[in-house]
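In structure tokens, the next block holds one chain alone, the form predicted on its own.
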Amino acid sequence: MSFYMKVPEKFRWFRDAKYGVFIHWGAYSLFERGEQVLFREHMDQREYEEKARAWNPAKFDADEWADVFVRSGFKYACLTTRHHDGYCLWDTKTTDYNSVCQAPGRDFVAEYTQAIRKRGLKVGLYYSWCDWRKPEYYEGPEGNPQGWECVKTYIRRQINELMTQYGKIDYLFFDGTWPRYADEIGTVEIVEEIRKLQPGIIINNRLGYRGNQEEIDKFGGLSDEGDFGTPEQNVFPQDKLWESCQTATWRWWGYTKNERYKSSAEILKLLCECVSKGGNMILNVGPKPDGTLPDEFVSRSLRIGKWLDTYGEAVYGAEDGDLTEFATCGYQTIKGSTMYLIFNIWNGCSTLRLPDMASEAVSAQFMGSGKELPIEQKGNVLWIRELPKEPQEELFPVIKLEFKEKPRTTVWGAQRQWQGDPQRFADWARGQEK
């Protein structure tokens, strides 16, 4: 059984679901230089916390964000609702540094989660374990054993409320442990009481732990991975659930004046690897300081929802497909007995040869047009004739094969350049392969 037959049942839609949106927004935003202005620029915080609980962004609307989510082909969505300058998006009573108590007067945690809720999508909160108001937190239990206890209840008091107050959570991440370790925040017990209130969730890999064996077995058997990894601004496959977590822009995860954005070729580029690869893919987007979405991510994200719309059956629910050589045109992915191809770079060759292919393909047709093209296969080569000179489609084109099993692939296939039995390489470069 393959690993992707081995996720858990409740897991299951986040496999499938395969694209997500990550949203840093709070009351950073007003500063316009990403989310972690007050700490890279050393700010006063009595001054950065004047101006925090001022902010109010009047033009929010969480119904259009769902609608842009929706439309963007996005299956589900993540809010911080608490990054590391402290200030809440939620109506806590562990502190009055909150949107409700401040300029705003709204939860801004509920409405987003009624909006994504009623639109369809899986619902995810953000949560940073540390806060860069308290000193506590970075003293620590050794330095300050009486205010390290009370950081602790008030982590467990803020993340029992965002587990009680908005129905059911779909997805948590976790993120800001350092300079702390599990053992001293109390990771497996807040984890334990988390999956009491929502049995569903999934959370991802930042709990803090050391990472030696002996403590993964003394604190429950957990390792620093949670339920699914979280590489950031690469792709880094694992052998679990993974999903690499992506800028939207060049560099920052809050909103920044002027920041340059990636084009939607690029962040289709980014989708359909991790997808080939057997992971998700979460895209960020820094929301303006009044609440809206910047214009460069909305057009850049519906221009891949409507590519989404006619070939994201290659992308929903697919398993990793890198089966054949094909990295000089794009990316493969599989479904049953279907083999997708997606070009990101279309050569003009009219045929395409497709080598380590053993299993019997049946027919290959363009998605979108469902133009049929010829196919030929001897042994395990399989070539597909007729290309056109030109793609047929503005990003990227899609070839459906169909096969008469799931596809198989050779030794070849399966182990490639640089890796297996050298002697393999030595025989063929004598003409002599088996």
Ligand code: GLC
Given for the second form:
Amino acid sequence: MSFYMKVPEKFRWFRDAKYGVFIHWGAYSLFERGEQVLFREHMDQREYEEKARAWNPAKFDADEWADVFVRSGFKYACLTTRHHDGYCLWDTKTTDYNSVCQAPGRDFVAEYTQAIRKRGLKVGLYYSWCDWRKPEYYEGPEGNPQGWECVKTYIRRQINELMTQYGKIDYLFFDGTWPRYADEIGTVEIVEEIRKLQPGIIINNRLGYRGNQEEIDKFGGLSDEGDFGTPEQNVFPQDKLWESCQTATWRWWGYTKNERYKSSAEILKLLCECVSKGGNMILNVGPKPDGTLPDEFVSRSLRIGKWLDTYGEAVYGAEDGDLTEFATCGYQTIKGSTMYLIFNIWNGCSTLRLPDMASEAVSAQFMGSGKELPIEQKGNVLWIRELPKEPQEELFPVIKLEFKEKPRTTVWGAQRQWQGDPQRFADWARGQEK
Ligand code: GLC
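Could I see the form predicted in complex with ligand GLC next, after the form predicted on its own?
So here's everything in the complex, that chain up top.
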């Protein structure tokens, strides 16, 4: 909870948005084997390029995407403008390997940004530093000084185009610096330039490691630059804004034929876990080569959107909450004097015991039906009674608990087994708990 209030004003929309949609789409979708097919299958660059140039996603309709995103409860979206394969989805002057000069003859970034903005979602763009078509990127400043300067200019110009041609951009997701370091690319300077063009923009942390290999080996390679952390396919709370990026499928980000999709419950569980730990989740979709969203994604995200229509109050703008022992049932979030208990497991017991509650509870009720539940509180223990045997909601039921103040926990709740002052544990073990 500590971090919640410290977030600068301009980033509060992001802190409170909680749920975004990541879109991995580009010429790679054509191959239906993920966004990294070129590299992973060691494909011939020429053959890939030839097919990519002919790629024409005739059914792409940004308004349709935006409509599904709004109904799914996403508050922001992020599109891969150029992934590692180098194909650009916008009108760039840096290369003709882009959707305007090639078969589609369309500026997909323009269509996407307009549609997303029009529907009130925050507009995000993804950009990959590395480009698999550029040997100079891998040779680097030492291996190919001249080539390296060209790559740097190419990157700068592309980013400048993205930051100046499409109106207000709210969010930027950089990716893939390897094997270059922050100082080689000049990511910090580039970020400064971006902030001049887009003063409100929030930028992720994939800006490369500072220093060189020797320093990284010695001091560790963590870069803490950027406005938010980006744990990938995991939930890793940090002492700064963070967003877990998760695929809706099993593995790849770009469209993959016959991929297994996570269920609505699995996805919702991840979202609730992120929110209960103080972060966001951005859920990925890999649209099909023809530009449409896969049905499996649409059905799941709309189902979650329906859940959010009723229970969104427990998610959007909510603070992390780990006040009481509730891990065997689900997740806790807090907003003002309200605490939300989100059940991803309904155990059928008629009473729920919540220890370590230092604040006085006033009432408990099921969200949705509004049904009141009797409560009893003695000292720091709170009981909720008369819970039904069967869950009253197909996905995750939520109980809303009202307190007299912003709910607080006790020292036991704040310092669980592997945290806090060991002396307190020693006193307790000795039977001399204070
Ligand atoms: C990665 C992958 C990539 C994907 C991304 C999403 O680093 O290289 O394919 O775009 O992360 O976070």
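Positions refer to the first chain, counted from 1. As the structure is a computational prediction, the values presented were derived from the model and not from experiment. So that the term is clear: the rigid core is the largest set of C-alpha atoms that superpose within 1.5 Å between two forms.
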Worksheet item: Is Arg424 one of the residues whose C-alpha moves 2 Å or more between these two forms after the core fit?
Response: yes
